[in-house]
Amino acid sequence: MKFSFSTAGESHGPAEVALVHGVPAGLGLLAGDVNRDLARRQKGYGRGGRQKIEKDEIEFLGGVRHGRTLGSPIAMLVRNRDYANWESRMTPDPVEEPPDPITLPRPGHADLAGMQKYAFDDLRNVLERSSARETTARVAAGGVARKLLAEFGVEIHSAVYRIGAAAYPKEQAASSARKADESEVRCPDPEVSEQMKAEIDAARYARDALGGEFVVVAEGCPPGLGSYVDWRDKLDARLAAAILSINAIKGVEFGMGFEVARHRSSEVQDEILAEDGSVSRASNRLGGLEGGMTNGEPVVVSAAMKPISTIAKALRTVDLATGEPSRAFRERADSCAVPAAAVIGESMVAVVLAEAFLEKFGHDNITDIRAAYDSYMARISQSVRGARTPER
């Protein structure tokens, strides 16, 4: 089975669950490998009160024995501590007196369309699953993917380069993304970090919220992940779909992104150079992807996140129970979730790259995958040397 994952759980239900398929046998995997990213997801300036309640850590329910994967599906559970405060409203069991339905949908959220689609009369049935709390399970799945990729030298980092009006050059953010964990807003530049925090404070004071932009960088990817043969195999398309599936993401770019449309071809393409018996690139303007495949350069994908939909300054809506104008329902929320979204972006990139990696090098066990990987890297290295002008 191909590498993939699914999630289950509601925001204020008992737990979030991740089920990861297609993980090869023999991969060293500990809870700490996953918990590190769960902790990073909970951080970030502008986060709401929920993060003070939760302490996200996984429990393996299957697929791992004595610190090694078994090749069977990996099941992970993250308990919701806040469930204790919501049990009467979220219990799976029938209740004699159901809570009053919520009928004030929020603009920009899944509320209205979800109620219409599934014939609900209570938008809690929508918001509990459409909540960004679901991304806890995604980050857990991404932790497994990241551990697999790390076995073969692939490292993934992210950085925030815009929140509101405060911005840092995207290229510089990408090149220094390893330093982003030092910042509360995941911006590598201390001065711009403070400007971003000031933007968030101003939005919070105005009972509003901010979006922004972040970049994810995957270093060490071998050339040839993905394919040009079929549209469904193009890696940039798969990465874009994965990033866009994150709550509130509205745009995705690779490398220079939309900026390439403003330049001539000679100013955009990454020229190929011969260097010490191998090939290298003069630049990485296309973000490490050509023809739907990795080209050996770092994969660079950036995303734009809209401000979250739940704000204290409730927007206009219609009460679906009465048909009368009203103000949107509000629950606990963040003032800015862009730093957390960047970590989630890392996880989704890791999942897609792990899937493509195993498609290329096999699925069964780490030993065979390692042999296939080493053989491939040796072959393409030899073919590069063979392509040089022969001595006469």
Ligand code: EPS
Second form
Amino acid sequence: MKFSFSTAGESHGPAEVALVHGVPAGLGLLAGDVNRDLARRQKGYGRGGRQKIEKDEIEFLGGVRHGRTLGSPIAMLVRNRDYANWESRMTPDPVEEPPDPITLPRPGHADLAGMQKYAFDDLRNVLERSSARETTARVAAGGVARKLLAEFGVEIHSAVYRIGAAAYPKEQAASSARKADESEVRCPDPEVSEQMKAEIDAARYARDALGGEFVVVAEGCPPGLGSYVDWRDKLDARLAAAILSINAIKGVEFGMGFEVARHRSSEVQDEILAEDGSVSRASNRLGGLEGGMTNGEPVVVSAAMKPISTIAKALRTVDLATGEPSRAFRERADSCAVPAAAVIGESMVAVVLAEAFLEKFGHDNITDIRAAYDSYMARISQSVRGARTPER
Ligand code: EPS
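Can you swap the form predicted alone for the form predicted in complex with this ligand?
Next comes the full complex, and the chain you just saw is listed first.
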């Protein structure tokens, strides 16, 4: 089966669940491999009170035995500690006295269209699932993908290069993304990190919230993941869809991104050089993707996140119970979640790359996949004309 995952769970419900299909048998996988990323996702300056309650850790419910994957679906559970405080409002069982419905949809959130679409009169039914809490389960699935990719030398990092008006050059953020874990805002530069924190403080003081931009870099991808032959296989399109599916993401770029539209072709393409009988590139302006495939250079994907829509400075809305003008519903929230979004971005990139990697090299078990990978890498390294088999 194709590598894929789905999630279940409400933000203040009992748990978040990830179900990952298509993971080959024989991959070494420990809870700690996944928990490391869950902890990274919980960090970030500008988070609200919720992260003090949660300590996200997975429990494997299926698919792993004695530290190795079985080829069967991997089920992972992350309990919501906050459920203890929400049980009467979120229990799956019928209740005698339901809580008062929330009827003041927040502009920018899923609230209004969600209520209309699913015929709800209480927007809690929408917000519990549209909450970014769901990304916990995505990061768990991404942790499995990342472990698979690491077996073949693929490493994924991320960095934040803009929060509000505080910015760091994207190229520098991409090249030093390995250092981002040291910063509370995931910016590799200590001075800009402080400026970003000041921006977040100012927004919070103004009872507002801030968005920003982050970059994800995947190093060590073999050339030829994805394909040019069918639109559904194009890797850049699949990466863009995966990144845009993250809550509040409004734009995606690859390499130099929208800048390409402002330059001549000779300033945009990455020239191909001969190097010791192999090929290399003079630059990586296109972010490691040409013709919908990886080209062997680092994959560089960046994204823009809008500010969180739950803000203390409540915006105008309509009370759906009365039809009267009102102010949007307010609840505890983060004032900036861009650092967390960058970690979620890593996870979504890992999922798409793992899917494409297994399409190319097989799905059943790590031994056969390694043999296919080694044979492919040997073929393309033996000839500058990589598409030809050496003996022909
Ligand atoms: C979120 C609102 C906040 C965030 C939450 C996303 O939750 P709460 O309403 O419980 O304070 O903390 O993010 C997480 C819980 C998380 O783990 O990332 C929202 O409305 O999207």
